[in-house]
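Coming up is one lone chain in structure tokens, specifically the form predicted on its own.
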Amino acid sequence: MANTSGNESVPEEIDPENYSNWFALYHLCKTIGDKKSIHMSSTEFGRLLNVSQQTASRRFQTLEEMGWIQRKLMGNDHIVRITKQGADIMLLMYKSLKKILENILIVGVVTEGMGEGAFYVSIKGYYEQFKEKLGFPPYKGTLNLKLSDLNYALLRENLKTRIPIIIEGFTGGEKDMQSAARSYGAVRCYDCYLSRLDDASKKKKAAILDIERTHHKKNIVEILAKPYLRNYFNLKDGDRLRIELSTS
């Protein structure tokens, strides 16, 4: 058997010559899932990595060697187990794909809205709270976005990393056929900078509006800003702009 006791350091990156031990790992580790260890013949291997068996029985044996999987013949088949080091790679993995994507530009484009945003901006209870926890009395209106499923994706994977602003929900406001009084759920809200994608060097401070309950289409995203920002850019339907989310 191999080295296998994971001693040897964990790379800053992947190394082009082991892209293929990469991709090896990977599916073995999507196929084993929560699992500790599965039971998987050279065969199996070849078939999961579109290789032939003699090909899936030396990438067994290289991972092994590197210390990325633990493995015990029984007959034909192999038990295998991701090590420490095979774990801490597939981490090196997970922050190197999270880098590449957080780069890729998120881009909307400037669509007509439907008077949504308006109407809630406006609203007392929603407004002052804008004010205080944004850092700027916002225009009482937004700037409609629609983006594309790929960036709409990326967008929303990179919110899940981030603390949001909670505009808190409250009740008041217009009231009912019935004269109750209505109430206003909360908001979520992510600093941002926008630009336009022809022209980088102009960007303004904005925030994305969350809003769970909306009537708006898929892949539309409410942006809120002090200026209008449709004058600010010089915006017409159609135009593209670059959303940045902040550091901070």
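Now that the form predicted on its own has been shown, please provide the structure of the form predicted in complex with the DNA.
Chain alone follows, minus partners and molecules.
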């Protein structure tokens, strides 16, 4: 059963010899789906893997020898299930890929704290421009994403090659402030898309708000979007979001 547990030896890495077997297991898991076992002949398995019945039969044997699956051959009824070890093999790859993806994609970690960005959205002189130039009325707050050093460097480098959406500065007096007319500087924005790592289908158009960071923490990027993103993506601090820059 894939459900019992123990501390048997779990390999650290997939054996290069076993690529086709690994993929065989993978496809088997996929079609087993949420059932605990499956009736499958070697012919069917062959169809699934795009190989002959003979090869599929050999795969079954190898998978069983490796302890990744277990078979019960009762007459013409062939029941296959994934063993705990088999499940661990899948888990191994999953974890490995997760780690890889956090490196090769720009991934930001949702971080607590109102950035300066929230200040900009709240000022009418900026807000009207955001609304018009970004193409959406932004939520009056920003989502702070913390990037790794590398990811932050990659992002900055990437932004350099892009034409920013310029939010013009202006001089004016906010009525709530007792000070006289002060000047508000220009801000740059960049279109982007956000998505959860595990569900790329739900992509949200957003914008990176590139403000001159004065007393801002390092490697933090502030995001503007129409909805309240923490609700939209069901986020909590520490969750990861993928940032994709739009192709211009």
